[in-house]
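First comes one chain, alone, set out as structure tokens in the form predicted on its own.
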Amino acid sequence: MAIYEPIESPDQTRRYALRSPVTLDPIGELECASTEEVQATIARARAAQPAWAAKSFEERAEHMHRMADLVIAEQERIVETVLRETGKPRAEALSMEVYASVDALVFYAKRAAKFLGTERRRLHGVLGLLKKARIVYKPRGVVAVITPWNGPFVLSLNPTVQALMAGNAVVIKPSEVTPYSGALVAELFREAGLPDGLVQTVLGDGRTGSDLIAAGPDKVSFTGSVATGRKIAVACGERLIPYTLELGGKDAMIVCRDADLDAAAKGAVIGSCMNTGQYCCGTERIYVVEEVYDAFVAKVVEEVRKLRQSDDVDQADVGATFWDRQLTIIEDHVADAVASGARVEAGGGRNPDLKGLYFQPTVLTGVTQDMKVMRDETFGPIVSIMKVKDEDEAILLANDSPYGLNGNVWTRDAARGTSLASRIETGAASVNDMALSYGVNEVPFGGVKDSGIGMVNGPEGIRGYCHAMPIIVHRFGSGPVSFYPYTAKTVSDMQQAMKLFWGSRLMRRLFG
């Protein structure tokens, strides 16, 4: 039974019905925003943005603190909305959607002024004696935030906070299968007192997203699949709209011969099964050095068998798959692996005791690099473990992937772990922990290869919602314009200057 079902409409409007992934019962019907409605939304955002940009960082931060207060006060409302659409365990809804959202609000409220304040930049050589430079971070204008279904509240809120603190207006387009969580972000911002039109939502399908880009926002922030990301890149490129793409992952985990196997096994299970395996920097490939392979597998199987899967969100460690389309992919990957010789050590299929979209947490061994489960994004609670000769082979296989979002290395030697992690072709990595980089607000987050373009989070991320405008000021009078029109002396003076300032290594060190 499909979670997302289009409804025929006699008046040409696009409508669809949603079902719960937990019970398969209906949870609502929605009408997609029309092209005209999307254009009107952008127009309202554009009208609201200048007054917001004129506010100080302190004034903007005060609104973020009000929003943080409201998210804390309304945490149950947020959690219930997320649970209704996703079926994730309550503990995950609270930690991933509420806690992380408050953290982002407070973090950027406190630090945006530092990250985006006018920056003095020292100029080199003689130019530094004559000129001074300032970098002014100017808001883009209207930012379109297009968000996925696996973290529907936090992945709508986090980029919105950064865009707002940078002085922009925001239009959120949530995934069609989790629209209520995305809409709640805009609703709460309004309740927190933000001006009308500053944060809005447009609900709908892929065409709605296309209409949003066609309406001409000044920046697009997209989180989602590689296929959709490519389409957005083309649409933005045709219109010369800046964009950031945070796309899929196939993160590798490397277990060294000296790893703490108890800790590594726990890391493998949470990295593969948290959020039902439905997060872009989840662990999807595990390479284990042969000396510790058997012991590691035994510990992982033991940990997986402890996990509770239930439609009672208060008693579950592993929840539902949020979309039936993804469940089909998970089943296909596991079936392909088994048909090609992989062994199922735990789980292996849908949970027969539950009505909804539940795939059992599964451990696969004997996997090979050519299997779908080791090459394509699975996005499910699958722990795929492969034996390797040594750490060098593990690095080689980890890099044999079109994806590069995150990864992790497990060893008792932290310095060696850092060295190994730096050799992985990926956007970020962790040592002796699962992928943490998205939740660490101080650092940028972004992928390489098919995992994305651009950075989110940290100073680099929030600056992406701005145009960095350099302003060069002459220190003395009206500026040195005496060299124009050109004369023979102009050429001679230039040649002498090059000889003086760069004719020796000493002068290069002084003026370079």
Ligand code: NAD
Second form
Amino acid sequence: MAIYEPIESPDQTRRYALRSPVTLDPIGELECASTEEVQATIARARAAQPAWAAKSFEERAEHMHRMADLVIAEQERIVETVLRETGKPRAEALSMEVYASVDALVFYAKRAAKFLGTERRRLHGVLGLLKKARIVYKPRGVVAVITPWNGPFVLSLNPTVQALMAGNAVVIKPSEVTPYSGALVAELFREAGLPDGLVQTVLGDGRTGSDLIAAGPDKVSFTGSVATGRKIAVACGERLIPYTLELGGKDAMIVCRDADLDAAAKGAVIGSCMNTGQYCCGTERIYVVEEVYDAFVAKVVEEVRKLRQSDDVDQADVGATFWDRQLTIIEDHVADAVASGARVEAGGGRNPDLKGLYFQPTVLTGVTQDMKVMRDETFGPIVSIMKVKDEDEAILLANDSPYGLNGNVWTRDAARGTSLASRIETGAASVNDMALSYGVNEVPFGGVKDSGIGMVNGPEGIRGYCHAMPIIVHRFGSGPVSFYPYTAKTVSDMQQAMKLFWGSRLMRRLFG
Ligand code: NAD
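Please show me the structure of the same protein in the form predicted in complex with the ligand, now that we have looked at it in the form predicted on its own.
So here's everything in the complex, that chain up top.
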């Protein structure tokens, strides 16, 4: 039974029926915004933005603090909305969606002025004697934030906070699978007293998302699949709209011969099963050096057998798969692996005791690089483990993927771990922990290869919601350095200057 399917509409509006992935019972309907409504939303955002951009960082920060207060006060309402649409365990709704949201609000409220305040930049050489430079971080205007269903509240909130602190207005287009968790972000911002029109939501499907881009925002922040990311890039390219794409992954974990195997096994299990495996930086492929392979597999199987899967969100370690489309992909990947010789050490299929969309936490061994489960994004609670000769082979296999979002290396030698991690062709990595990078606000986050374009988060990410505008100021009164009329002397003076400034290494050191 589909948890999201089109229904008849008395008019031209596209409508969908939504069901709970936990009970499969109806939980509401989604009515897609029309093209005209999307355009009107952008127009309202455009009207609201200049007054917001004129506010100081302190004033904008005050609004973020009020929103943080409200998110804390309304945590139950957020958690209940997320649980209704996803069926993730309550602890995950609280940690991923609420805790991480408050952290982002407070982090950018405190630091946006530092990241985006007008920057002095020293100029080199002779120009530095005559001119000074300032970089002004100007908001782009209206930012479209298009988001997926796996972290439906936080993935809508986090880019919104950064765009707002940078002085933009925001229109959020949440996933059609989890529309109300995304809509709640805009609702709460309004309740927190943010001026009208600054954060709005348009609800709808992929067509609504493409209407949003056609309505001409000044920047698109997209999080979602590679296939949709390509469409966004084309749509933005045609209109020359800047964009960031945070896309799918197939993250590799490397277990070295000197790893702490207890920690690595726990890391493998949470890395693969957190959010029911529906985590962009989830661990999807595990390469283990042969000396420690058997011991590692035994520990992983022991850990996975301890996991509780339940439709009671207060009793579950591993919850539902949020969308039947994803469940079909998970089943297909596991069936393909088993048909090609993989062994099921735990789990292996849908949970027969539960009515909803539940796939058991599963351990697969004897997997090979050509199986779907090691090649395509599975996005399910599957721990896929492969034996390798040594760390070099692990790196080779980790890099044999079109994806490059995250990864992790496990070793008692942190320096060697860092060196190995840096050899993985990926956007980010961690040593002796599962993928943390998205949740570490200080660092930029973004994929390489098919996993994305551009960075979100950290100083680099928030600056992406601005145009960095250099303003060059003449130091001594006004007037350009004029060489008119050009004569033979102009040419020889220029040649002399080049000889003087760059003719020796000493002068290059002074003027370079
Ligand atoms: P999706 O690409 O199907 O949908 C994402 C959003 O794009 C939805 O809101 C959808 O309605 C909209 N959309 C669809 N077609 C569109 C179009 N033509 N124009 C504009 N918008 C359009 O992705 P999904 O299935 O919702 O999300 C799962 C994917 O997201 C996974 O691949 C996961 O790895 C990835 N993801 C990446 C990150 C990251 O930070 N890199 C984070 C979370 C999820």
